[in-house]
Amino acid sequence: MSQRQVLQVFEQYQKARTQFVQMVAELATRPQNIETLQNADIIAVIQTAITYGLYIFMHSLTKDQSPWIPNGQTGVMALLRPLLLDVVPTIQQTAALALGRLANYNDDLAEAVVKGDILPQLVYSLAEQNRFYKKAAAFVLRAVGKHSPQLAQAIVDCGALDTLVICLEDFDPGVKEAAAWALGYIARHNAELSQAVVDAGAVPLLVLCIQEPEIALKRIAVSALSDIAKHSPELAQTVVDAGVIAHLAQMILNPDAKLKRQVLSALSQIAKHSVDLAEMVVEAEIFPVVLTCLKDKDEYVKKNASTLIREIAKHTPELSQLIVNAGGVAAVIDCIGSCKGNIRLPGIMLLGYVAAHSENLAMAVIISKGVPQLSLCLSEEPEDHIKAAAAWALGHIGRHTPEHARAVAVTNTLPVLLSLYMSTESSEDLQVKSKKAIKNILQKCTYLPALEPFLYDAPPNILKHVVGQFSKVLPHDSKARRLFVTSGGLKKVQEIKAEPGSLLQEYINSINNCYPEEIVRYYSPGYSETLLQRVDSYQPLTN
């Protein structure tokens, strides 16, 4: 072969390799191609190689048709692996990009990357290569690590964390972003993996990253810190000790909606663990600034802002009172009214947490018109878990005093709760929370017009609480006693079959003692028959 012919073979090989990795990377962007790429066998590999000229080069040099297939490996992974060590940087980068896209689709492909001993190559090259390769390699690590704790642990075991942390100090923002993304995906699985990320020294560098001017880098770094902080108070404290809260508080009003989502989420993950951490978040003067996020155009900014306020309010009455004083409860109620579905859920739960703390805080929810809004959620939301949250919140509002219970009862919420409890289509959780809410409200409710329908519709385990409330109110209210007779309530009570000596029977006796004996007999079942018998046996007086 002449020198020109030899050089031409090398040119063909380089061109073919470039075309191949670019085409695989392109094919991997389309979901419909993934199964074919995943299941490609030796023949498909050889056919693909022939298509792009790889076979031409190898055949020219060795006369062997498949020396480049690693022992025991098949499919597109086997073909991409040696190209990670190619002499041409572009081919290396594109091969890594193709691997990342494949691994991103499912855990089988991600596991193939691990079993193919590709991770050590990536980690080695991550420290040595240029910024383009670093971004591609970090993408592969992220794509593998996102699927499961086991795959994330495989990344830790191959020594990737130290190299990724070094990348957080890279001059190029894109490299920092790719490394932060990979670290966040590893940390999100569990506390052990999060601790490994912390031990590698990632937290201080991630805090520096959120101070960089690039919005994309800020987003990913904040997200990674959030993933670290969410697992335990100790991990959250590690993040706080790095000085992150002050920086996050300053970014609450950033115009970028995606960054605001991450900032609010990170503050929530810190505040949820303990009173001390929640107080540290509050002390960063996030109120009333965070309330403006409840009116944001982005639905998830609204949701995350409600979640943050909820995670603070749940700890103590004092923190809930602070939120009430800042106008937080009224703002959240307005937010609930302006959105639908799961976006409402944190706000609904917030109202329940606030109301549960004390009578005064529950009254603050009532005064802010929280009960009608919760009743609306109970009636119009299609998802059972949202209805269950609304039922739970209403139960906490109504359980304190007769005044609280009346505020719930007048919205006609009790019949809705009863129907949800009785419905066979309701989830078990919704039935349990509806029953608990009914019980909590009934035990304090003295508003008899709301109670009377329950005499006709309630099952025995609910009915005893209803009758119990009548037995408490009627002895002290003459107007209510009269109305109870004319509305048919007394007659209905006489029809209730109660076990002798039971609590229900005691309640019925207490009610009956509020009326003359002849009135009770008149409304008792069978009394008309008794009267007719007396008519039959009565002998008229004759002159």
Given for the second form:
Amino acid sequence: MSQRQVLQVFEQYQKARTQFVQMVAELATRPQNIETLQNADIIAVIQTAITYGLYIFMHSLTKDQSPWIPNGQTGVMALLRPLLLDVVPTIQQTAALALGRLANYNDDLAEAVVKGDILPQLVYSLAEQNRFYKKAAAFVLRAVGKHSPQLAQAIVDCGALDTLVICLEDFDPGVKEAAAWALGYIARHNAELSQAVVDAGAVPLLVLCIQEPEIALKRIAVSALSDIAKHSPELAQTVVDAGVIAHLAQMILNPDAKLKRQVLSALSQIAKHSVDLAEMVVEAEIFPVVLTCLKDKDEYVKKNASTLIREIAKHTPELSQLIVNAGGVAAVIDCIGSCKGNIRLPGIMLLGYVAAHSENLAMAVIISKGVPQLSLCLSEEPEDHIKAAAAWALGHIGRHTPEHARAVAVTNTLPVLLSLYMSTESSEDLQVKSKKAIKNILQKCTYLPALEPFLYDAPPNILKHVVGQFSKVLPHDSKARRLFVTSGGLKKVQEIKAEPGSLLQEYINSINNCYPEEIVRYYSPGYSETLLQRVDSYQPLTN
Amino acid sequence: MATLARLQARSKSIAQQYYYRNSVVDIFRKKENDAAIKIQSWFRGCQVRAYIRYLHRVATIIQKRWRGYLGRQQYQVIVKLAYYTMKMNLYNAMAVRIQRRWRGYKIRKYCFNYYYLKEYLKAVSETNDAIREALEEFAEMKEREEKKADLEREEKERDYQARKMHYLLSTKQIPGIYNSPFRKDPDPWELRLQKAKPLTHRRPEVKRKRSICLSDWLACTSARSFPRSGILPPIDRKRCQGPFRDISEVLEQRYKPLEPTLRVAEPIDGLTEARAQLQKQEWARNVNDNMFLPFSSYHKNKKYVPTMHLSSKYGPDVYGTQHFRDENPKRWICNKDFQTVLPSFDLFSKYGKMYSKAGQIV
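Can you return the structure of this protein in the form predicted together with its partner chain rather than the form predicted alone?
The next block holds the full complex; its first chain is the one shown before.
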């Protein structure tokens, strides 16, 4: 045999490997293939092992039989693993890519990657190899880490964080992006993992990544920072200390919608923790600028912008006041009107938070025409949790003074709230929220036309408040007294069955005291009979 | 003694008398004694009773006084208390009045200033309106921009389509499909086709070698700084009126490629680069640099050893080998011109090789 023939064999071998890896990587892009790949038959595994003559593979076969032979799973996994150590860079990269795609699919496969001891060699080569390989390896880490905190912890235990952080310093934006992405996915699970990411020194480098010109890199880095900041005030403070807020505030006006989404989400994650952080976000002069995002075409930009405003407003009355003064409430109300479903939710909650702080702020919400919008949400939204939020917000708006309650009552919201409370289809949370809202509003409401329908169709626990309001208003208002009789309210009140000595009975008595005895008797239930009896027993005077 | 004797004489009678008397008394003694006791007891009883009565009277007086004293004292306390409560009630009422006034004043002035609140709410609604308007405007602007971009893209697409379908243009002899002879007006596409330039054949793309040579860099900068139109500027434009140069001349001037000077056009490290390239080529060809010498002529492989004179540190002696003054200058000077080393100008090198409009050699 000549030298050339020998070389040809090797060449064929290499070609076959490449092809195998490429095919697996390609197959892994389709979800329907994953099952098959996952359950690849053990015989096929051995056959291919023989075909490719992978001594490393055989070695691994003999070394750790237990994890995969009994269930016959992780077939492709075991094949790909030695290929990660291949001498040819292309094969390595493609193997990593295939692994990443497999691990991306579900957490079983990701766990198989972890159990197969693939991570340490990935991490090792992450530091050594060229940029393509780095990208692929970071992709695998990301795909593994995204499923559960345990898997992410496994990645951290391999010491991947340090190498990923080194990758953040790479020249290639693609590598940076992949590393930032992996770090973000690791940090998003819980506070400990985020703390580990922070301890690895990722934050300053992520901040540098934000300042890069590539939009994709910016996006990923901002999202990673948002994931880090979302867990605890300390982590958010760390992120803020790295000077993120100024950069984020500048990027709000970026035309790229996806970047805007991430930026707004990051800002809201920072602002949500404490008053100080929220004030720092406000001090970056985001205010009139964020409002333009509420008019964006992208729905999620709108949602995140409202979330940001909500997170700022919820802390103190002063911050809410600032938002009101900047016209934020009006913008949010417009935004609520222009979208549907879950995107409305943060806006609705914002109105509730602002109104809950003080009566002046609630008044500001009312004059910004927030109440009609909320009642619209209440009636037209199909989902219970949004309705519950709207009910909650309305309750907070109406609970301050009679003026507020009147503003809520004139939009005809109370019957809707009552029907939500009474409906058996509405969730428990919605029932509780709407009941509370009704109670809060009723206790301040002196607008009798709105109260009157409640006399007829309210359950006793709400009727109590309604009658109480009547008993407070009627003694002082003669016109209302007259109207109360003519509209049949007094009759209805007489019909109410109240236990003697209860609060309801007291209220009824105080209402009755406002009227002459005859009329009260006239409207009492058994009066006609007694009258007839009197007719019967009456002896006419006969001359 | 006489007395004694007398006494003694009398003692008998005395004794008798004594006895007699005693015996007389003894009869009444008990009775008398009882009576005396009775009298005594009565008397004593009266006496003690009187005393007790006296004592009682006195005690009553004392008690009366004491009780009166205590009662007065308590009365004092009660009166004081009543006075105090009355006073306090009054004070409280007054304090409430004062507080009421003050609190009303303070709240109205500082906390709940009705007019201030009105004004504030008005201001808020004004800001709201302003913000709403501004946002509306912003959104409108965005929409307009988007629409414009859309239109432009569509226009471009249609243009491209027209250029692609340029072959459907009607000629003088044969009407195209958009120019049906049975219709009054031609289709708008026909006009578009008339305006469009047909697409040129796509040149096979040459894979450009990536290099960091200066000339490439210059080429790329020139591409960036000069507008490169895909199609040539129109030829048949009318001449502008006025003392202007010919359009083609101006356009040529405008769009002529960058011609850097020789000094700039050649990279400064051209030599090293060329050397590296050569090395690369040689490496690729993989030919041994050393001369291949057969064993038969091994002796030729010997290195040339210069003589001592020539290999001196100060160089070879020039004396006798070089002449510093020429004796026959005419021999070297001829009437021919020098030949240029630098490359000739393009214009001159192409002179006589180009064709004029008429097809004659210029």
